[in-house]
Amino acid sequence: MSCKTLYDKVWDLHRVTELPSGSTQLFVGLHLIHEVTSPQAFSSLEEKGLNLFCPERTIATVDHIVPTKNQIRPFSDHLAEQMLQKLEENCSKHSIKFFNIGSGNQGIVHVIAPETGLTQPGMTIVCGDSHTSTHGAFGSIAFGIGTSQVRDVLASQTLTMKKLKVRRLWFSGKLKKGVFAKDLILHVIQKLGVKAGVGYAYEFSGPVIDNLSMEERMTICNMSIEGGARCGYINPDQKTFDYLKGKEYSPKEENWDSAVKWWQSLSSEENATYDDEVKFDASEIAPTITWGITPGQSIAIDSCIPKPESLENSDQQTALEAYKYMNLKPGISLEGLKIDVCFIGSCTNGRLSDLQKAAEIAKGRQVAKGVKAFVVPGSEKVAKQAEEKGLHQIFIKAGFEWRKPGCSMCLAMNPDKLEKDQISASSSNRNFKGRQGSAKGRTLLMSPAMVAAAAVNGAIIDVRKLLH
């Protein structure tokens, strides 16, 4: 059983009581909500005659259903407009802070909480969204929850769950040029599998993790869930503190030093015990891209799609399903595969540094004929920062569309959708069947730089060939 890890420390600090079932009732430090998973929860509260227990610990934004081309109200999508109106009503009724469109803080929930300083080390954070694991990049333990649990947290500010085991993923070596955090996490999921993390929290450690920026760390923790882990986290360090200092909701001057001292005490001890450990040599990782219908079905760009006989028996059936759906043959390279749509954005890769890496590839080049390419900043703050740096002009000049903040084509609960069997190069986190809005649409996951490279090339290409 794990001991003296950050996960153990934060869990113990937030334990309210142990239940007869063997589960723990945990106090929730921060509850994030959006327009998709909260309406039913609020309705259930009203039916039971309950009020919010700690409304000041709940923060709301709108992200999934917002259009990214035209955000003038009312939305042309009547259902989307209804969902936003309902969130506005619930936030007003229960005195919940709401980052609405035009507030300057609106955006994807897992982008806006870190950039405003709401996400801090040592917290328990929940949201009705599976990619809540993103916030673990700050040394918090963060879980995605279902609608009934959203209701329970609103009513009690607690969550009931069983303690997870802890697996440490240790990364030595150094990422090569043209290889990014997205490649690292896709490599991990490909090697361990999409179910390997079930029952675990993942601790990402080692010199490679230490060298990553906070935004890169968020990318890795974001996709912990795609490897089956309920949460993923990274021990807080000086980069964490530098990122948070001066943020709107970070501790202020008189409390800053004591906060940092406490945050430092939460890191996993040198003699911490883990339930499991897996080691990776990051220097072996190449630009990585998915070829199938799960994030675990990926290959290095200089490799070929695996043949069924080379896979474990348990993976062969899914592979056969993927070959058919993706219309790809085993044993071939993905390089040169024609692309219809290129999407840069999402809670995985919609931050400023992601857009900067993509802009480096787009600068001085043109989107290939017949390719639809667009960039969706993760938040209003990201959009403002990018525009101040002139990134939007680089993209527009290259032939990309520059959009308003939102989840966009990550899951297509808005007008941004694939059509028919289009192939998408996407910087998002899931390549499931129909994920991007078309029952036949095909999604290839990759880094923002690789997406930009595919856009200007008109087909999948190793981004390292375009680096200056």
Given for the second form:
Amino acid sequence: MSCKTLYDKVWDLHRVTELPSGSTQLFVGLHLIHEVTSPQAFSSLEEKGLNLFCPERTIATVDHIVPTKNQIRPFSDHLAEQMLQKLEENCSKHSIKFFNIGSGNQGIVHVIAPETGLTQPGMTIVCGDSHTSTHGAFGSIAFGIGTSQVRDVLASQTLTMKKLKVRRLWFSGKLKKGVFAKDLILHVIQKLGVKAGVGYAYEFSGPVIDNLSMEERMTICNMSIEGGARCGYINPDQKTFDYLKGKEYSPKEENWDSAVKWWQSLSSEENATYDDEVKFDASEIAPTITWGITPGQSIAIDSCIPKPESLENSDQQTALEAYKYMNLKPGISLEGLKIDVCFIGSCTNGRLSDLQKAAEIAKGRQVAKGVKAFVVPGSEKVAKQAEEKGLHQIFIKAGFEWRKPGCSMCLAMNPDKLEKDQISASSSNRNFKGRQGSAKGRTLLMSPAMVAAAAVNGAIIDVRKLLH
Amino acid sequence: MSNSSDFPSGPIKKIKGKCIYLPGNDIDTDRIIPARFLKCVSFEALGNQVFADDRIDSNQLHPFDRDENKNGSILIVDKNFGCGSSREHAPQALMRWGIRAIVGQSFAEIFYSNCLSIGIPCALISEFDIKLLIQEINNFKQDQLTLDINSQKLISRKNSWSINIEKAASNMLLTGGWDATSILISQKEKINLTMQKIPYLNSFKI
Ligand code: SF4
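What would the structure be for the form predicted together with the partner chain, given that what you showed me was the form predicted on its own?
Whole complex next, starting from this chain.
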């Protein structure tokens, strides 16, 4: 059993009681909600005649269903409009702070909470969304929940939970040029598989993680769930504190020093015990790209799609399904594979630094003929910062569309969708069958720089060939 | 399709019904309920939409469309069932179609707890046993099975297989505690005590 890790400390602090069932009742420090997984929770609350226990600890935004071209209300999709209205209604009825479109704070829930300073070290954070693991980048324990649990949190600010085991993933070495946080996490999932994290919280640590920026750390924790781990976290350090300083909802000046002092005490101790540990040499990681229908089916860009006989028995069946669905042959390289759509955005890679890396590639080049390429900032704040830096101009000049913030084609619950069996190069996090809006659509996951490279090349290319 | 009056409620001890086997590892929640059906403010219509794309797409009739599986209520799956997004729409869609229990080799974590919170047990079974079980289902298509949570067994006319539902989950099912809201609210005093010792709720003065 783990002890003296950050996970243990935060867990103990938030433990309300042990329930007769053997589960723990855990206090939730920050509850984030959005339009897709909350309406049924509010109705169920009302059916039971219950009120909110701590409405000030719930924050709402709208992200999944918002159109990214024209956000004028009412939306032309009346179902989307209805969902947003329901959220507006629920928030005003229960006095919940709501970052609506145009507020300056709207965006993908996992982008806006960190950038406004709501996400802080040592908190327990939940949201009806599996990528809540993102917030672990700040040294919080953050995980996705279902709608019934959203209801429970609204009613009691607590939920029932079983303590996870802790696996430390230690990264030594150095990331090579053209290799990004996204490649690192795709590599981890490829090596450990999509089920390895079930029952675990992942602690990402080591010199490579220390060197990453907060935005890169978010990319890594974001995709813990793709490796099966409901929650992933990174011990807070000076970078974490510098990032939070002066943010709208960060601790105020008079509390700042005590906050930092407490945050510093949260890190896993040097003599902490882990349930498991895996070590990686980051120097070995190349730009990584998925070829299949689970995020674990990826390869280094300079290698080939695995042949079934090289895979473990248990992986063969999914591989056969993937070759067929993706219409890709085992043994081939992905370089040169023609693509139809390029999507840069999502809670994995829709932040300013992601757009900057993509813009470096796009600058002075042109989107290849026949390719539809678009950039969707993760939030209104990201959009504003990017526009101040002129990134939108670089993209537009290169032939990318510059859109308004939202989840967009990450899951296509809005007008941004693949058509038929189009292939997309995507900076998002899931390549499941049908994920991007067409039942036959095909998704290749990669870093934003690799997406931009594919866009200007018209086909998959090793981004290192385009770096100066 | 089941109607809401027989949705799980109160203590759940035994589940009786026909089995449906859905082969394949890593069946994700996007497949169980594609994202376009999440555009709703209530779960009501989801039963019809379960596995919508897989059902159109498959060359043979999808298990959920086969006559012999009509009214099936115990779903048998392989590994890592329910991976992907946290949408409770997935277990809700299965429940509204008529599923009352799932037996499989392994489950994704959020899916598992979402099922539990609506009273659908997810039971583990070994790879070895699942093969025998499926053989038997294929031989006796109409057979009723009983999933007994207390004895942790799946029982057919001829056989019985060990299943595993972890202790906290089986306690919650047997006592009705899976419907957690009222239990959680009843701890208000302890919640307040916990809040008093959390630094960020107290201006970091602790
Ligand atoms: S960007 Fe994608 S993964 Fe992230 S919250 Fe939106 S839909 Fe979910």
